[in-house]
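Only one chain is included here, represented as structure tokens and corresponding to the form predicted alone.
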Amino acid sequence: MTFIMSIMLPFIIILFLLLLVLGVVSYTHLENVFGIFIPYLALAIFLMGFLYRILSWAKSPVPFRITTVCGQEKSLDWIKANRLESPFTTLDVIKRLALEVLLFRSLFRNTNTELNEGPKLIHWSAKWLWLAGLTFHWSFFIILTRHLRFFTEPVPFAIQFIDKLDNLFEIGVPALYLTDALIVAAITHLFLRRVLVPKIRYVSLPADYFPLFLLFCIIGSGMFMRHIYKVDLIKVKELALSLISFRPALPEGIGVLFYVHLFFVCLLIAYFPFSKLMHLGGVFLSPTRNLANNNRSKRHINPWNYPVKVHTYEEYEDEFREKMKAAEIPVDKE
């Protein structure tokens, strides 16, 4: 598939869905479908899909340790081991996995390679991808945490504190959340990287651009509602509380843009288990990350091995001893 098709196909799909929601809500007044039915449907698809993917991964056999390491494994006492790069115990694995999940440790050490004139192979550090990825994931997490104020009454102090901290500088009225600006910058970087870097553009598929366009729509519609097209947040909270309590009641007059925002959020939730976004759960089940590298101290026997009749060397020599002697091949027994 060409680059133009890879990028235009998801863009057209997102644009079509946007116009569809605007048209349906504006002219048919099916707010109940977009405000009640679709959120519950998206949540059901997410839970079933997420559970299916996790269980299918958990059932996959891992007969031997295939831990990815780049440090000294524990061996002799006088050889210093690298407990983070080559974890030996479960605690070491937890430390390494925590750094991977919270700080993207392996991505921090990512390098770029380029063949220059000479020919000369050059390696250099590539920290912008790490920074953009870390900024996006933490900003997204904080935004999700902030939105919990719509689903709780009273709002817990921790959520209020995060909300206050996020608009600490009070830029504009209403204040611009720092995470809103950061996540837009991060998504823009990830998108431009796929478009402008030839090697990344070559391997990028519509499935790589679709989540980016979807996130652009979610973040953009959310910021548009906050700063330009205001919606009634009290009614939004009434709807959220009714949904979470499984007593759905749709307040009137929330605004069509809210349903656009909610629809794309639901689309992301439903799409999540069937996309590359499932690395959220997959990272914890990856045998290259969640196993201790202790092959030198423990013998790992494949539990799925079926009994196999073996032909030992002793049996082989008993069978061919005379021929081995005739060929002047040394034998253990005369």
Given for the second form:
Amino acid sequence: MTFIMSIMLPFIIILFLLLLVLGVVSYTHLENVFGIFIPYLALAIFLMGFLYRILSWAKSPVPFRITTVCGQEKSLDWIKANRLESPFTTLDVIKRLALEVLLFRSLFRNTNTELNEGPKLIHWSAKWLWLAGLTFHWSFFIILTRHLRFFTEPVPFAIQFIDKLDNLFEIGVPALYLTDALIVAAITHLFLRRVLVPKIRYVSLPADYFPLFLLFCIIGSGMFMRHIYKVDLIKVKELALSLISFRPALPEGIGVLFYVHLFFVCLLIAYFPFSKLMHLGGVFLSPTRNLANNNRSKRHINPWNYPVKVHTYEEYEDEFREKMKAAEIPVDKE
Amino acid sequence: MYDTGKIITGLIVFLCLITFPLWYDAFTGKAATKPEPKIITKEKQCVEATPYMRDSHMKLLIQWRDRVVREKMYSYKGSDGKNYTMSLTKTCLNCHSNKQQFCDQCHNYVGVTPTCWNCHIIPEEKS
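Output block for the form predicted in complex with the partner chain, input the form predicted alone:
Complete assembly follows, chain above in first position.
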């Protein structure tokens, strides 16, 4: 697939959906569909799809420990083992996986290979992807947590605290959230690297650009309605609370931009189980990460093994003894 | 299925986390509460129209602060042509003197803590 196709296809889809939701909410009275029906539908798709993906992964046997390690395996007592890089017990695995999930430790080791003038081949440490990735994921997580203020009544102290910490510098009114600024910077980096770096542009597909554009729309509409084109937050919270208490009631006149935001969020969570975004669950089920490297001390039997029908030499001799004797082949038993 | 115990445990933890608001609201039982800001003034009209005030009063207030504190301007001409003194204490709190029943209603509802009262004194309320 060419670059133009890869980037234009998701762009056109997103643009079409944006115009669709803007048009429908502005010119018809289908707010119920976008405010109540689609959120429930998206959530149902997300839950079912997520469970399905995890359970289908859980059905794949992992017969042999294929841990990727970069440290000394536990061996004889006098050889110092690196339990974090080559985990031996479940606790070691939990520690390593926690660092992987929370800090993207393996991505931190990312290297880049470059052919410079000379010609000189250079391998060097490349941390930008790690930095942008980590910033993006943590910002996203904090933004999600912050949104709980619309779903909880009264708002728990912890949520208010996170909110307060996030607009610590009180830039403007309403204050600019630090995570908003960070996520825009991070996702711009993640997008530009796909477009500008030829090697990455070559391997980028519509499935890579689509979630990026979707996130741009979600972040953009969210920030736009906080800072520029306001919506009625009280009504937004009323809707959110009514949805999660399963007594949906749609307040009038929230503002069209809210429906754009909500629709793209619904699209994201409905798309989630069928896309590469499933690495949320997948990271915990990666056999190279979640297994203890104990092949040498513990026997792992392949669960695929079926009882093999064998024909032993004794049975073979019993079957052909007379013929063997006739051909003067020595036999074990007379 | 393999490693059933661990995977099911993980899934249950995940489901509990993402459904947090559901059981939190079921526990507090306040999902149906709505803020009821009480207006106790006899004035018919705020400095700007109600929808604008509802959305953007914070922008107006910060604009007033900047004008007064940094530019020594004290008069604000509303879109109805009337002149108002740009002052939280003298103009806003003149009508909305009931912080708990007015300001806090919506602010608490959406978890907002404005910094007005870092400098300004909260007006005494007649209960």
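What we label the rigid core is the largest C-alpha set whose atoms superpose within 1.5 Å from one form to the other. Remember, it's a predicted structure, so these values are computed and weren't measured experimentally. Numbering follows the first chain given and starts at 1.
J.: In degrees, what is the turn of the smaller rigid part relative to the larger one between these two forms?
T.: About the larger part, the smaller one turns by 31 degrees.
J.: Taking the rigid core as fixed, quantify in angstrom how much the C-alpha of residue 307 shifts between these two forms.
T.: Superposing on the rigid core gives a C-alpha shift of 2.3 Å for residue 307.
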